[in-house]
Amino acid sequence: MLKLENICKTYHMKEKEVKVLDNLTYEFKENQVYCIIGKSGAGKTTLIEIMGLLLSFDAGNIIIGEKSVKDLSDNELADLRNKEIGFVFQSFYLNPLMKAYENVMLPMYLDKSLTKEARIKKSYELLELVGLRKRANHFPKELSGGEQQRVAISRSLANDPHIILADEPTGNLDPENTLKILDILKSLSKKGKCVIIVSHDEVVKKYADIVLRLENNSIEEVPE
């Protein structure tokens, strides 16, 4: 599903070099929930941005499906990202001037084959998937934090990606909503998605099929 091959990343800060990832290799598979843990500054955000094709790497390669990203142009990377990867963030990033269903529709505008009616229908279906169909016409300010995150998950599914990358998706939620979000992400993995979560939350680790620790510029599985 998503394979990292000898990924290296170094930040150049004035006269100092900070190596974040060094020959990092790992293969993520479908039908799995992964939780990536690590100390602050270990490079978790850097790693998830690299996996999401938002940040370049210095050496190595990424294989998504059967497609190598190494020699793709910026436009080709953007196209692959839009088709294959859905993002869920801690801060939701919903447009406050758009209703829930309109926020979910946003990524669909990249698919020129969809009519307006088809986009609306699909957005309602995705909101129903997370139990929010009845809240489709509400603005973000009219929704709770947990509901906003569920809208964000619906939006991440707009183009039916195979990979869901979630960066601290429960960081702003209470325990009850945390469990709702994790139940949704778990159910998505059972439908064939590869779900990769970066989190400090112990509850997330319990939901994960595989826990990975990012440490010393590399990654390894944490024994059960």
The other form holds:
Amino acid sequence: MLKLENICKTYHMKEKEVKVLDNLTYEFKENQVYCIIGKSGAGKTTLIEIMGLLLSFDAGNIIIGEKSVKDLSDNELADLRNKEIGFVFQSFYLNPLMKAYENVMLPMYLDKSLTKEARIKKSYELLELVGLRKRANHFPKELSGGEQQRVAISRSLANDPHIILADEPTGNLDPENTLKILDILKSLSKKGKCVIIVSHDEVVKKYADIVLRLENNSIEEVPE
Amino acid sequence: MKTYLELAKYQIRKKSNILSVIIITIALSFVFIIATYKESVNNRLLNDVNEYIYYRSFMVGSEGYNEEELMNTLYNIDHVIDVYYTNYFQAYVDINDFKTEEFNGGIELLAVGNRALPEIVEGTNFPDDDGYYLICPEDFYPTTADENIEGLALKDRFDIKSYLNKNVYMSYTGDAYNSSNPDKYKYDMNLKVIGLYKNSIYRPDINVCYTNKKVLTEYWDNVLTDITDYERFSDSIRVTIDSAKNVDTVLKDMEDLGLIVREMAFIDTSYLDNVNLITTTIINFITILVFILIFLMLEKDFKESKKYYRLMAYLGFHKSDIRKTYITSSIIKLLFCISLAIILTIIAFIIFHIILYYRPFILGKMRLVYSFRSVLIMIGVLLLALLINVLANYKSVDFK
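Follow the form predicted alone with the form predicted together with the partner chain, if you could.
Expanding to the full complex; the earlier chain stays at the top.
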């Protein structure tokens, strides 16, 4: 599903260099929930941004499905991101000027085969999946934190991607909503998706099928 | 395009836009109003008034010249369209048929050739025969009393159309001071109204009728030859040219021929220079202010929206898509500002015109002319501000 091959990433500051990832290799598979843990500054955010094709890397390659990203242009990377990867952020990252269904619809604008009516219909169906169909016409400020994160999950599913990347998705939620969100993410993995979560939360680790520790510029599975 | 419009409409929902839009709309409206006033003042002097026949006519001294030869010479000068004796050019007369409760029937008669006539909108110009003819203004107010004109409305104009192809009666006396035999020097004339010419209530010719040269030749010959100490009141030839724009050229040509020339009338345009200086300064100041306001509004908008343009990048939108969305939302906002300003000022313009219909001289005989030129200039300013803003933020949509 998503293969990292010898990924290297170094940040070049004014007078020093900081090596964050060094020949990192790992393969993420479908039907799994992965939880990436690590100390602050270990490079978790860097790793997830590289996997999300939002950040370039110095060496190595990423294979998504059958596609190598190494020599793709910015636009080709953007297209791949739109089709293959869904994002869930700690701060929800919903557009406050858009209603819930409009936020969910946003990635679908890039699918020219969908009419406006089809986009709206699909966004309502995705909100139904997370139990928010009735709140489709509400703006984010009218929703609770848990509801906003559920809208964000619906949005991440807009183009039916194979990979869901979630960066601290429960970071701003209370325990009850944390469990709701994790239940949804778990159910997505059972439907064939590869769910990769970066989190410090112990509860998240318990939901994960595989826990990975990012340490010393590299990644390894944590035994159960 | 439809996609960008749909995406842009979300950004327009921002309430923080409202104040900026209001301020910019007010500033634009102010520019349009000042520019309209400036254009109206210029139009009054340069078109409505300046093209009036007196401001493009001269008196050329004819003493010592063979007058017929002189007239031929003058006629051959570029832009000259009519030439005749000055003393047969003009007269104030009373026409009985034009007397009403509002009007005293007094008109100014001007005798010219066909080439010097203004645009005829109904009827014909002077035929080449021995008749006595009148060509009257469309907006006709047959009164020589200024106080009557001030209180008039556009709807009060005299129904001159009903006199088309009909005769009107004019009587006059040859010697106003000969009281010993008051009936001796009474004359009359039937004048046929054969045409109407284009004018407006704001021009000085609302009581001016044009007549063929025969009429005033006969009139003045009757009026003046019976005065004991008669003298022709000028030894000069009246020369009329095609446009006030050519006054300086023709003046020079005539002076080059050694002729003594005097303009029949001229307008002191120095106050126009002051009006233009003040209005242009205000317009320029507000234009710069509008430019800055728009640039700041767009900058603020972009900075506030940057987070969501970044989101679009994460979701797979290309940089070009994000730029086009931003530009589309900016153009919509700017179009809204300028459209609202145009609508508001045109509504004010229409309301003012309704007022003018009943009180046409509120602005002192000045017709309002809407400045569409200022609209085009401000559209240019808006687009320039947008262009500079887009260029300034061009690289900012690279969210890597």
